[in-house]
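Next up: a single chain in structure tokens, the form predicted on its own.
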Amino acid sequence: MRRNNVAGLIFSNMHDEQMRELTAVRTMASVPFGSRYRLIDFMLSGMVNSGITKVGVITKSNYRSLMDHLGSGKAWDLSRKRDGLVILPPYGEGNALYMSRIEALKSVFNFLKHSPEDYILMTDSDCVANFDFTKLISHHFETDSDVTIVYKYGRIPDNTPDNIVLGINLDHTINNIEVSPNVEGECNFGLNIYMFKKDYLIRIVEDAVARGATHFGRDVLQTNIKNGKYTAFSFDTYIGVIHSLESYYEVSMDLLKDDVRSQVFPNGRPIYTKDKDDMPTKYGLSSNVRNSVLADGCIIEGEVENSVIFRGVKIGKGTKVKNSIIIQGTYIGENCTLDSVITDKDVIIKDGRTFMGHKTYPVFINKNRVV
């Protein structure tokens, strides 16, 4: 079976509450990250190299700067005249904004209907990897699945709300679904990654809304376990899942470790985003950069130990940046003093100031702001 009878569906706004310092202005998929990424890119990227032609991004709100990362789509070649790169708006029935998952599905139902592809690959925007969904998709054809659930073993991320955990037996089916339980320790729990029959998907999505049911996990998974073959995947490589500035902030630190980085940058299977032509970063005389991640177009005259730097940042003379994420177009003055810290775009900071976090409870500063 063709790579391409697949489309895949992308939410972009489905965990903006949980890290509001970042998405107050933007969407979760266009939250930046690594440098010069946005989150969207990884989930974008994985379907492109997974041979996926058609994908569609349902946006909700403050969506511009997301459609401006996007564009038509041509860094990641689905700028084209049949499929390609499709942007849902956010409205439901009558206009309203949706205010669930099941609403936002059912208000792209003509998207999905008149995709001639018999299968839909579904995921949010809060995950760092480098997914090769073709490994989820020849399962998923292998099982003749109605359902595929990608998930993750490992300890239940905190605060991350509607979680679910899977039963498994050891042929991959599921046995069982639970909806934010209290499970203590290690666990089989959900990534917001699925591989839907077309046709199922509709159904039990039009069946969910008949019946007035706004939760995805109770409403629609779990209620349909038993009419229908639900499978589980487990990808083998790193997986970063952000759920809050804390783990944004971690998984980020995650990107300083090489094998992480060999991970998530394999060669072969590169993450795509947008181009920003730049010239390359100048380094000072007295600069001294360790362990750390830049992008283009910064001007270096201080001490950088273990942090992140976007493109366009300045770091003056005399200042030491450690264990931070330094987003686009800062400013940082002479003479400072920064530990865990992470600044949204166009920040200027004043010379001699000092910011002192940790690495369970960084230091944010947010957009445009003079400090």
Given for the second form:
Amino acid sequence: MRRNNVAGLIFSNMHDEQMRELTAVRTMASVPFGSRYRLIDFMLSGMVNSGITKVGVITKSNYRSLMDHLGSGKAWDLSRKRDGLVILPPYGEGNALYMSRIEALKSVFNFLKHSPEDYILMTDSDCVANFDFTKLISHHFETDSDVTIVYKYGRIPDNTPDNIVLGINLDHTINNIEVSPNVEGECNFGLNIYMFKKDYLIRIVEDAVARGATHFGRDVLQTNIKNGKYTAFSFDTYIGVIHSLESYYEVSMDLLKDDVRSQVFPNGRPIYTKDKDDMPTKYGLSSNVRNSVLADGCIIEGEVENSVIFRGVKIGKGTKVKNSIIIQGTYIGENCTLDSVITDKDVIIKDGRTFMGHKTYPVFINKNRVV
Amino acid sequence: MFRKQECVAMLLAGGQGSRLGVLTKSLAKPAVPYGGKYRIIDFPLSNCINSGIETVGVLTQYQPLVLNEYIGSGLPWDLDRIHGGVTVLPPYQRSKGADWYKGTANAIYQNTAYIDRYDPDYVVVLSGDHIYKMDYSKMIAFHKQNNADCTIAVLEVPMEEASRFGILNTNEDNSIYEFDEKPKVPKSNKASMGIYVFNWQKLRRYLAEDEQDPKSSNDFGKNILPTMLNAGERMFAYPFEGYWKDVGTIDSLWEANMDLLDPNVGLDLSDSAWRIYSRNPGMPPQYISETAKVQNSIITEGSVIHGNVDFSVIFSNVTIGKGATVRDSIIMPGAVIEDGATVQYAIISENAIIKSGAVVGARPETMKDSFSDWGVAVVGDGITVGKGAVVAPKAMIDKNVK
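Could you drop in the structure for the form predicted in complex with the partner chain? We only have the form predicted on its own so far.
Shown next: the complete complex, the earlier chain at its head.
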């Protein structure tokens, strides 16, 4: 028995502008992460592992790479006759692309209304975690909430335009929602992961549309907090939030910690992704790899330390790669030195080149660049 | 209604592979893990799809559970098709009795109805115990060009080794005039690779006739092929160039894995035009820790390495502890080598545990006078080798060792 009356809804394009380097050619959801994944894999796998069998993915722009990655949804066991993965491409009255989360939701009303599920789990795709949503779903059912907002206690990401900070009572009900407040230090900030009663969601969004409102946090949640039961929920496992190139770098490097890896990749709750059928990774005679995660399909002849290496990367003899993220298909020649560098897909770095960034400001090399 | 297929492949996957000992105790030889992330059967299945053959019957008999589960719908090889695709064909009961597959030819004969559905012109007979990449479509083109009734793929082996193989003696035009099974004095070095292309209607007749002969052992090599040659059918040898290895013994399985570490051996698994597909275990990336030292090895997803790994093939989800040494060895999926254990010249099968300080296998140079006692040590599926225990070279372990 896996059916649980919850449908998933994932926004694939939210906050793209905060990580221009990696999202210039793709959606936030299809940003490569953690050697062999795309960011959306974490949300999708969390949903599937929690018994959700219907997931809509809302797209807006640059979604070719996302479509290519998701395919029929087979890799997540979401290629089904009943339910499964539904891609929701931009659809609007008139020619304008939707601009806000409210408009996007309005454009998928058909999907929402025609889904037999009574509950919607709505998320972005910028969190790295192994989500056990069954806990969130039980919380939502037990508290009989109209909305459950998932939060994390910590430093608020400072460059996100639609941050919300929650005031939470002891019984988990929310007494206050502040939108993009000026807070120093740690607080309970929203992760853009919400459980809704579907009818309630449709009602408050329709209402916001009627008022010409555009800001989800302010015009939908904040406005309606007195008109429904709003509760807060937080997970007690590792959640990496990606909202900038620096945080992308930090969360990637977190994967080198044993306790983070064991929380993100526990036994029995796999993170699914599209299969590439690469050969195993080959470590050459002169290779020296320490404290790094690597995908299949690589050929390592040089030194690698504190790094995240994606599929099909080649690292030549005498080359030293340190504190770096080397994305899929990058070729690094011989006797190069890279420290604190992020290379996007299919970069070629010729023999003898040196790149040095800093942990707080990694050097970024664009897709398909030849250096 | 079944759509006609020009060619149907029949993959003989029922063999026990008894020479692989504990490795095939609970699974058929084609399901034996190979090369870090594959099972042997991935090679013929991938060759089929890469050659454009989309209808494949897999004949199973011995310990089929793992194999059946692994093949599943055929999805990893793109063999889940509307027309054709992969079909697992076990022996079955008929209204007049039931038979196991008595021999390779009998296995095909019993599935005549399966082949007839697709009304193929050609049937390719393959075996599930070889590691090689081969474009069968070229062999079929050769078969057509020669207007042959049967074509057998051959590999030129060193003359001094020819007496270990089934040798084909051919005329200048590659037509076969004689079979020589393991000849003492070989006349040629063309060894049969166990890959055949037949005209289906012709093969169908010979299989039926062979079935009527109570003395026949219903085997391709022993019965069908010699009978066809004696009857004057057009039989040709198709010369194959490239890597091919029969992995029927512990030593050859070990060698075939080690070949992947040798840049001079022509088996390239990174070729995107001829991918070898396999069922993906869906594991996180591999982690090589601060204390690890890895050289000359291949490692795949889900493995965590804290120790020393040299000249080895490490499958998915393997753990190698701090201070452990793994050299010249094959560590199959899910195996654990605990801190300070030493594994040399060994095959550690799926989910086996080598406890801390245990020693498995030894280097040949340590054997001194008793070199004949040396060999690759094998630890079977799920076996535990206890703390500080010693497993001798050439040993084959199928019970826990304290």
